[in-house]
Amino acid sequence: MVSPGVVFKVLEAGLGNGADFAEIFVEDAYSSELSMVDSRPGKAIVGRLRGAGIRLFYGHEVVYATTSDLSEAGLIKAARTAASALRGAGRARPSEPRARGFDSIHAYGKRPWEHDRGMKFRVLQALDGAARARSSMVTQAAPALLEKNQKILVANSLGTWAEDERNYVTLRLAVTLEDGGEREEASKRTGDLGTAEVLGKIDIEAFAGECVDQGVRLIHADHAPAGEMPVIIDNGFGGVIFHEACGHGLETTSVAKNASVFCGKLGEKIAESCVTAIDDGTMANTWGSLDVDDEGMATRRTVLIENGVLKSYIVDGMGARQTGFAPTGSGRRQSYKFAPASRMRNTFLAAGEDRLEDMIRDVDHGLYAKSMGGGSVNPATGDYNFGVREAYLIRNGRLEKPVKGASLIGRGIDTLGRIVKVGDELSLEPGMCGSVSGSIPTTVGQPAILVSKILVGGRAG
């Protein structure tokens, strides 16, 4: 992508004015995104992004400046510029880029673009046929691929050279549904860091009955009741909670500024013994795994809590320096347009030894909660509201009606320190997450959870 003596030029052109650390990344992506509309093909859509993104260490404070023109000229440009807007006292010399070398994990087969387009469109017709011949109440199917090929080189001035390429596939369907004057919507996704070739491993009935037919039991079904109560999370995408009110307090992006409720927790119960949470970059062809990250790291995997006690943040470069504590391979941006911050990857909830039926007959009224949606996190404090797509009523140790429209309000390290169950069938299930170093692959998942209370937001009475 640049040659060894570019890349040292540029790093020596980035310390020029002080800096005690230099790095470069350079990025070329290819995406593609095709999709159906009324049962025709609707959108055939690529792009190319091309760039590189240099960041410079004055002690604790970044600078950052991106640049698309990657001759050797435009790079050491950009280098310059990024130097002009600080001065420090550091002397540093760029060591010589020693490459680093290893194995991948990830099999992958051909890239987007040599794959048949006609293939790929067959499968989303199939998917479109098969959700509308589900239930005559379909009355449109949005089926969707989206591909992406990301190459992408780091390097910096204590000698890291880490290369990597990145394939990720993602298979979606959303589908909407009426019925007697009422209306439905569900959706569906699966992906994967891989290529193409998965599509022949998905069963194409099976994903488009799921979706529709969760749409199906909700169309006529209660708006949920409010209060607090226990609720059941169930496993797989039941795992945002953790992400997205416990996940974001553990990075050093937000730790480092004394803004988590997890600081200065490191060694403390802060959960059951049931609760262990994992941050897992090494798991083969899993959508937020990588090789290394984007700061030319190794991934590895990070216990988080172990045995309901913090054992670990996720840490990136910066992030390291500020606390002191060794970095994740965690440093991750969506893009050269990013620089990186510490971020998850695959973040679960490991499994335990309870079953969902003893769960439930444990329950004399609450929630059930068997699939989530979105919703809204202070990520300072941990305190969120999330919608639940689709849930039951417990009475009695049974599960009664299916309910919608129910919401989970809480804070995050309260619901972790509730979790009295922890279920023993794992589940993932891949996302994208907003932050700092903007929109990212990662995985959410865990088993089914019991927590002794939530408050659930519904329709009171």
Second form
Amino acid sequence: MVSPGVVFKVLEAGLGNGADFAEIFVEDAYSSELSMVDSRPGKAIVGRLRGAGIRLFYGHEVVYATTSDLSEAGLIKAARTAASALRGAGRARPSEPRARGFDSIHAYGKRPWEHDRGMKFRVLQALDGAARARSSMVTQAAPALLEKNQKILVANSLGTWAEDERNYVTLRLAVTLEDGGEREEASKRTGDLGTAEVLGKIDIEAFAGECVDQGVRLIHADHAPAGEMPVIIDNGFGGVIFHEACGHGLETTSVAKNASVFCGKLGEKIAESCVTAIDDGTMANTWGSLDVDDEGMATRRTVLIENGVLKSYIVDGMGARQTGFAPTGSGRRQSYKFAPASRMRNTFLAAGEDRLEDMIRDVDHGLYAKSMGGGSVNPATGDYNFGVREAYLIRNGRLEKPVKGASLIGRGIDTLGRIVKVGDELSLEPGMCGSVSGSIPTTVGQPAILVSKILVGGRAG
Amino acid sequence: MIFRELDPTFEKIAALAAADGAAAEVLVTREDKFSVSVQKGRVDKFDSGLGLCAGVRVVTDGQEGCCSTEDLSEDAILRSYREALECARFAAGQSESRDAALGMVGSGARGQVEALPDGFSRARAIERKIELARQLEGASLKRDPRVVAVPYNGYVESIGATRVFNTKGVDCASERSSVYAYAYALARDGAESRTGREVFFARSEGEFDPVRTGGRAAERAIAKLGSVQPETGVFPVLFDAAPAAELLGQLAAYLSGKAVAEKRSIFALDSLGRPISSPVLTIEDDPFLPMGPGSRPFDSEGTEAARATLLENGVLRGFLLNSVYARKLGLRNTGHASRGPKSELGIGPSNWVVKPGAEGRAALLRRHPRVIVVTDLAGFHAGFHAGSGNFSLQAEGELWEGGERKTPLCNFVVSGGFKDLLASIEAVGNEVPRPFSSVVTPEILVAGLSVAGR
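Coords for the form predicted together with its partner chain, given the form predicted alone:
Once more the chain from above appears, this time first in line as the rest of the complex follows.
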């Protein structure tokens, strides 16, 4: 995308005012979205994002400048703009870039613009038809297909030179249901680090059926109760609890500012022995995986918590400088418009030995959260919240009835200590994670877990 | 005129569209933005960037196609036109029916209608900007020794320009500036950690008082120390202006003509003229609000902006509409088209302004023996279910008894249905806050809301 000679000049300009490190991130991305609404074509959008971000370090201080002008003059101007922000004592000169070749661990087929749009649209039509045929309560179906191809180049003054190509494909369905004056919405999505060939592996009937059936089960369900109680969180997207409650607090973005409840706890037992948590960027063609991160470092598998003991934080380049911990290949960003930060990849709790049925039998009065929505956390306090899409009341060891509208709130480190059982069936789900460096693809996952006490925000009275 | 250098490109697009039997619109934006945040007085991050983007929207055969590019060369924009046309033609080929409502505005704004405010300097010294961020953080840290950090803070300046051109006669441009600052102060007392936030918005730097904003964030954090969990029950709840804005902002999404037409709103066309909330609520969309973050001279289609009363004493008086959904619903275009260069045509409010009531905060807090004040809400994207209108949201706040503050509260959830919430708004406060988001509302008192706690 940009020649080594130009990159060298840009890095040299970046170091011109005493910075001790300079980096350039160049991106050329193509995105496409096709959708339907009212059983007709909806969105047909394509777009190109192309630009560069230049990052300078002055000790622990960071300067970042972006430009969509990839000419030599445009890049050098951006580097000089960045360098003019601060003055440092560094005398570094950029090293000659060393291209680091690697074999991608991910397999891709045709790029988004090479695929027949008609084939893609027929998938959406099939989803629309299947959703509407599934239940007469369906008043709207909105299927959508999003594809992205992202080519990146990262080079820095230490000689790093890494190029990568990533392809993402997401199929999404949202349905609205109405019955007897009640309304409900349900949605379902896939997410692959891959290309549109994966659409051929999706069972459209089952995909639409699962989405619509959830809405049908919920539309006349009672509201969830309110108060503290034991909660079983099922596998798959249930892993959002670890992502929100703990994962963000393990990122050096928070740890380096002493703004995480996990600060200073490395090596300490912070959970029961049944809890092992992993952040893994190396899983082939998995939504949150990478080959190299957005700082040019090869991705890796990081054990965060092992048998309840905190083993590692999630560390990016600046986080490594600030905390002294080794980087974990976790520097990520949405696009060149964002400086990278320490972010999660595919993050999950490892499988344990308990069976879901046994966990339910052990609860007298509690909640079984079968399907989770998203959530958020305040990393500084560890206070998290997340929504439950589909839940069931447990009474006397049995599922009593479906309930809706629950949210779960608590403090991450407390909840982590209250995971008392971990199921034997791990599954992963794709999601999007928003934070300081933008919105990025991440996978969450876990087996079913039993938490002895969480505040359920349902309806009182 | 902004982007005058693109005039020859627009002329070529007009000629191409005429030959192709299509209508085309080009939305071009430029954003020159920088932000700086500090940690313990040192620059944590300094970001600056110039973003350019052109979005071409083409309508042909009753279908729409869009394409965007960050390369503003003539070649790139003409290529985007061809790709948008291809998208529209592809979509048209997938359906036998034509959407007759799709089209473009033919009699919108022309010319450049807004300039930068007086005193906004493009070339202020970087040192001055960094100093403002330092003062912001410093004001929080100095306010109280229990404030241990301001982990999230920033001073942000932006100058943006927009030009809308279409082949039906619209050609208008505007330029605007903004200054935004935020501070999240972290206070600790023993094992307890609380954060307090304050945000500031203005059109120029001169209005920004970093000491006030930073100090206020610290005060909010300190006020939360010693929080307890409320008991579970149904309580009168007073929402401070910030959480009230988050809640009532949801109404704008429901009153979008697009959501109504696509059956995604909890309100339908026949709700017009009927009460949908308690009579204390009147809401106007005001694109001319001085200092309003959403103020605009024209919408994304180029339709001249106009004030619109959406809710009058609880009665629904209108929906937010662009030209397409006005045609679909048989209503008048209200000039609420909203899109960025990378998206399709949508609908959005400008400044969503709630009319103040008669009573002040003290009087509202004395209306009931016990009132829970909600100062912060979190988790909208997970806890607000737009399809059903049910919400269940994490909150922080205070317990007031007999008009006196008793204790700060944490770790609780307020839940309900959105229609019920609107119906049970008992009073709107009389203090209009300085706009910090495009939803401007005084505090609101809700008669009874489910609170989940102990």
